[in-house]
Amino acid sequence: MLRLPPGSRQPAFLQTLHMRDPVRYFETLRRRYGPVFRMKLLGFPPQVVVSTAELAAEIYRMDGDGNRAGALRAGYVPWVGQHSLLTNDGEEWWRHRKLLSPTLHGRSIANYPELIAEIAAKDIGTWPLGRPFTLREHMQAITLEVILRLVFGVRDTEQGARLRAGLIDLSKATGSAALFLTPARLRAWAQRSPLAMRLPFLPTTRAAQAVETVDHILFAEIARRRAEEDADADDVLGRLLRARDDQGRPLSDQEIRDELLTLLEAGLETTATGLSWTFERLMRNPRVLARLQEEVEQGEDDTYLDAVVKEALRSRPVIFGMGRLLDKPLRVGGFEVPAGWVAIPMFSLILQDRAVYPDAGEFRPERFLGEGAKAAQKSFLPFGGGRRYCVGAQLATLEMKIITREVLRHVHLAPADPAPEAQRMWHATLIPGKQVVAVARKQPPKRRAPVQEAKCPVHPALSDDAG
């Protein structure tokens, strides 16, 4: 007989109900269960929970042979397409992890950091000075003209203004909880519906209605691009037009929309989320500002500053925790999981294990410097784990470091209440609940700190050719 984790013998609906604060319940299970449980959301598989990165790394030795991410996704993201690496398991998805990874990563960005830091201080210049503001608009506006300019390639000012409004419509349909939420099998049939699609106001109609607007564009511009034949353009969708896999066959056009449509969902909101946190944890602990500004200001190292941002993201994770569906059934902390079951590292707390995080609720960057930096780098999961471990972590640090640098150049931010803004859930992704309130005042002139290149923040001996 199989033993299985323990868990809560609430009704699923009643379950489902919890996840309108994620972090809570979670650490509710966890207290009252252990590092291993069970839960059941309406309209899901049954799904087990795993809280530490060891019992993580049981998972991911599964990987390609015994689950799926992909498969499990393709329920959540259904907009991204088929072809992309967030739905895609198997060979296609190995092929299309090739072609994609060398467009993010070292000598493919190496050109990036004065372009994200243009692009920033632009944006910091229109912020108001000394009333309250909301940050995180500001934080979402840098990184979508961050991936206009280098994923898309717009240089187009009236084609930069229809994508920029379409993919701003396309975040805020995809991104509802109610979305997220509503079971993959009804979502399917809303979206297949007749019915269902005339009615507006029901969210899978909003998304369909968001995605089908940008499907216009995208289209459009990838054949524009293709006739181009641009041999040195150097954004991703340049690489993209340009990449060839084994065998010397180029990606379709429907396969590069659904790759720029992954690299907009998964590099957004969850970039911008988490510059978001770094700055509401900022102001929240004046000496680690005070520290970090010091750095900036002496522009001679950045290693403070990727512990902070390494801190930012352990102790307010931006998605919570992301599965695997079970092939095969998988031995889990002593417990046996059967297949069809969804197991998942739950960032959220595996970020807050106390046995490898002393005082996990405070915001300590020393925890990744130093002696304790080891321990605290290898349950360090904010981006995942195993062979679906984040393409885009690279770039998406990269983006962070030079983000801060420049907003802490340009000003100084205090937080317009001093309570730590609460945790509140987004889509997959957890946001600041006041979506990060500011107040901030011009820095006087300071000797510029050079761009650095950011390391990859779970592997970061990875070489330029890395992919």
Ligand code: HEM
Second form
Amino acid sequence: MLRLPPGSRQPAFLQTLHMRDPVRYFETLRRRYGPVFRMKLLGFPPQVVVSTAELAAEIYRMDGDGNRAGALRAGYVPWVGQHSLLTNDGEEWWRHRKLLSPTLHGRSIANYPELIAEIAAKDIGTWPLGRPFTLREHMQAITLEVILRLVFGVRDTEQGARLRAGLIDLSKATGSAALFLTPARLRAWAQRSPLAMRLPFLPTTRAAQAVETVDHILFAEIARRRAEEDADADDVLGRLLRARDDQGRPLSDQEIRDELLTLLEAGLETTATGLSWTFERLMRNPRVLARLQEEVEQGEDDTYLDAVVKEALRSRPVIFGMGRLLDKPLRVGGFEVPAGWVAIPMFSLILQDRAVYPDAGEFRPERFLGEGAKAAQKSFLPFGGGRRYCVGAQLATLEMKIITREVLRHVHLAPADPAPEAQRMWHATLIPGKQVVAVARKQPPKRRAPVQEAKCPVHPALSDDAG
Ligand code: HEM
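Can you swap the form predicted on its own for the form predicted in complex with the named molecule?
Next comes the full complex, this chain leading.
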């Protein structure tokens, strides 16, 4: 007999109201109903939530045949188009995944660290010293510039400047709260209605106009780059132009345009938010900050920096959960979930699992070092899992490490208010409630190791006698 997971009997609209504080709500449900529970939110199919990495693996196991992630996301980001890795499923998704992945991994991004550090240093040079400012705005500016240069290949040309302005506009228009709060059906209607499209103050009209402007510039840029045939271009656009699928087919202009906007959509705010939380946590944990500062000053190793970035993503996950629409029934944790439901590995619960992360509320990067590291790593799912694992995880981690190091090299940061910033829901992400208000001071001159007297490399004893 079908055994559904336990869950709240409250009407959907009441359950939806709890989403003002999703982290606390999910935690309450987990305590009340156990590691697998169901939920019903307005506008969504019924949902089943799991709260451990083992249970998440049972969902990811079905990614190959019968899980649809794209269908769930499609209504929220229509501007990424029909060929987007985010919103597609099945064969079309797999073809694109295979073409896009190599452009964001390994050797393709090996030359990026220097450029990322340069972009970060330029922005840090503009930070006010000695008075409070919002750090998140600067993280957004830095990560936008990184995407513009490394993904879109924007150069200091007039066309590049227009694309930059267009993408900033697009990012603001499509990220607006007004657009997000417009119900999906109304949004779809407004974007089809000639009358609604003539009302410039509507968020749907602003988004559509921003998309049109960017499309115009982007298609011209794609045509220009195609004609240029630069076989050495190492930005993502250059690599996508050269990419060929299993049957030797290239991506069309429309497919490339859709994937470029996909990377902007998926990679911009997420990375900026991950960095913002890293500093929010570091500033409130002086012991960790001091240890990291020391590693940065010595400049030889990045082991601790790596652990700090992981611990930031664990303790303050950017995306609280990412679901799968089930094409087939799913067995999970001894329960049976019908097809048509949504199954969600809830990262904000998995990354706080006390059986894996003792004292989970503490910011302790050491859990990713030494003996316990293997277990900590196994449940580390801030980038999701299964076949839809974040395709930009490697680039995001690289960015977070390089930018964090560059900031610590230049300034000392302190929180304007020592109280931790709350996790506030923003679209599918959790952002710091006050955007990370910090006070920066110039980093004091580095402590230097005592200068050793120069010695003759061949006869050191002779050098000692000299003079
Ligand atoms: C800290 C930064 C980031 C976080 C926390 C993050 C997190 C995630 C998560 C949770 C998913 C869903 C995985 C799943 O469904 O199981 C995802 C998917 C995705 N991410 Fe990221 N991401 C980040 C940065 C980036 C960057 C920098 C890019 C690219 C430039 C990117 C591109 C994508 C794409 C295209 C997908 C869809 C993959 C697919 O469905 O096949 N992400 N990301």
